[in-house]
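One chain is shown next in structure tokens, namely the form predicted alone.
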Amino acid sequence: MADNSNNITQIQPLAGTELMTRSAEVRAQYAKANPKSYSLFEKAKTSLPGANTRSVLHYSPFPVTIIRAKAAQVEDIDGHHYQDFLGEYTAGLYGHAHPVIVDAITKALANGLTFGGPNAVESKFAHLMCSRFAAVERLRFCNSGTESNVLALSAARAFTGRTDILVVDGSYHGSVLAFAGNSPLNLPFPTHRMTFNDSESAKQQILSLDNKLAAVLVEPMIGAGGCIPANPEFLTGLRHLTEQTGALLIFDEVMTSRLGASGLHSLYGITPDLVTFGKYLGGGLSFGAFGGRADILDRFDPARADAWPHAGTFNNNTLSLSAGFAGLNDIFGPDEADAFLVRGDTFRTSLADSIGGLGLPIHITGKGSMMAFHFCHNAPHAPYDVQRIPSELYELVHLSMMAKGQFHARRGMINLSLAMSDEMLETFKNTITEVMREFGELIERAALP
């Protein structure tokens, strides 16, 4: 999904290195481009916890104030024009202001926002994603892909009369949903964590908890916890043995929906009871769905005796919907989503291929248009530890590549939008290359075993 609670910059220091030392300068010179920035960033945060409302878009030593965007280029308050491969932690799928998009919003306020009953986009879009995503027979909107896994997983715990979860040690599904760490602001589902990829893992701990538990969810391909696919035979194991103790299976695709045209459960040929949905698929706006198997959704129509409630003020608005439905209609077909997967592959090789061309411990994991780089001798088959990776190692990379014009996280991923050219891909690849060989020496002392 969408934020990270797991942010690399929490990591405390490692004192008394060569790194720190060339982090401390690179902070010093980015400080110094970007005086407008920092001075809001002060004021901000009079009013603002940390000067932000979303913990992921805060680095150090600050971030700078973004003020406009067009296409896949950003602009912020100290003049400075990016190349956007942040893409919005793949929310920014048809990057900045697309006409197609803005007509659409632009038409839906013309005729008013909320109307406190249905409206005639929302049964449209959701047909189209029931028809465009295999395992989704019936869907409900809602605001976030918080709110969608939050739901699906309620609805889940309903649906069996069961307590438990099952999730991957080191998963982000939502903000009071981080299993990176032990965060306190968490629901109190009784919560149990399987290692991602290993399915002997899977196998006891489904197996112990039996008729306790209600649901497995999982992304079938890691986001913030580095972009990391899973293996065809773990989610087949999940399938199967969810299938055997009566548990349902959720896919988290809040991230992943953008990979080929129906998302990584039907790429995967496997068909969760439910699936999650966010980011994207709000044209930019704020926007979640859940959706699945008709038995389990119908039991949300108002009409029935045992109908289960399901509120949300927004969860049908014009904007987010209008917005939704002429990305997924007019611009992201099957035939585009498809081929956009397979650019963003040859683009990953490609950049696999320039960096690892270096000799030093990176590697690049992901899938489609979804991307990050990893500073280890073995490419990681499942979240790990980041606190064992210097922080520093990160900021070095980040700051140095905004400072040559290039945006992404700070945590490595990086996202492709449709506006992007293959002229900026190129730029984009040719400058990371040159900054993880500045930084040579620096990653092999750094980089995990």
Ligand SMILES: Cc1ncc(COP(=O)(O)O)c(C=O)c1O
Contents of the next structure:
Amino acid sequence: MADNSNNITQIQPLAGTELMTRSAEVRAQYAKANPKSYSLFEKAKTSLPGANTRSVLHYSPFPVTIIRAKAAQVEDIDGHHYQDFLGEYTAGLYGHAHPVIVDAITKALANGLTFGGPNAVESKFAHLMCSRFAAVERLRFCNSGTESNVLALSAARAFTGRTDILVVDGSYHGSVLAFAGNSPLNLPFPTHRMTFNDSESAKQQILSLDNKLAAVLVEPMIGAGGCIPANPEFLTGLRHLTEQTGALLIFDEVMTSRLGASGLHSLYGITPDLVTFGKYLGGGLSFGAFGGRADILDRFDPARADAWPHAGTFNNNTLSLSAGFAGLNDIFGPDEADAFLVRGDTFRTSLADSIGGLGLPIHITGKGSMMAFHFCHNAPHAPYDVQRIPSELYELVHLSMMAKGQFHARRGMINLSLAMSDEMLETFKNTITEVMREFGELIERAALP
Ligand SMILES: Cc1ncc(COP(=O)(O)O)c(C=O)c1O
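Moving on from the form predicted alone, kindly provide the form predicted together with the ligand as a structure.
Time for the whole complex; same chain goes first.
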């Protein structure tokens, strides 16, 4: 199915399966309900390719334009209100316009924005993150999760004097580090791929690459690829094998550092050499950071004769750092983070029970406040398992949920925020169970084996 039938008059039932027909019906209802969004979408196309400046924000037939958000609710330009279970792909942990974050930003604004010199908040925030995340002895700030991974990989290549990197097939680490398919925009690092949760494939790759391999980059739970947690043996194996061959182990915790008081590496009890961060840690503003072993990070000390350079005009921008510090220090302390992990696990279990009661081939995976649903008969173990599920199924559920005031990611990802009440969770659970029931027959027929 084309993903770009943007003209309302072109939204026709596609010949063929019932799935296509239902999909077209739901699209037509959606288009009718969102005329202002559609009009803005058409206008935006003249200057933004496909009316888009962040690929993941496009979904068929066209995305709604959001005009404001408060706590766990967003409002679109046609006046619809949604319960926000997208949670800005995990960056929205605090909910929208949290008073503590707004206050921190307002105070930072009043003192001017970029000073051209070190400021007081950068070291405060760095101390906090080093004390919070077990594997982080030293840290550097940057501006996005993509940047944090590019810098961690480049640092690993410089530190080891090696060239190649190993990643998980189907994983996502940023706009130029996208390993689902073959993005022509990816950085030209010599890159090899292993199968997630397949210790044998990892072992063969690492041993055969031997002293060419600079780094293994992995998410301890695959995020964009479907919220699939790693088997502990898989990660332990990576730790042992990288130690054995001298490659660095980098955990991408851009999404998962919200899981528990000290991130997912601590929950697994594994100390990677480097960890990368982003998303919620900027309190809702642009943010990235990478940290880890002091002997690696200290190579960035500008006073050293052999210092590595790391520029970035906005690396220490006071708005992101003030918002990020306030969030981690005043809202999401270690106890709150541990409690939120439990709350997420409890909700995921009850969601899985509710949907499971329908007897359909649907699996819910995830950890804590991050989860995803998959239309497949067997539980998925790797992103590859879920990336072949027909997109029309996700479209049906996504647009139908929006029609009922519930907003989650098109690909089936659900992220909780601290602003959500128990009542909201209950409503979401009941609504999605009803939607799945409505499309039960189609799901049964189109789900992956
Ligand atoms: C695991 C992971 N790493 C890196 C990134 C890139 O972060 P950013 O969008 O801030 O560049 C993302 C973004 O979704 C991500 O999910």
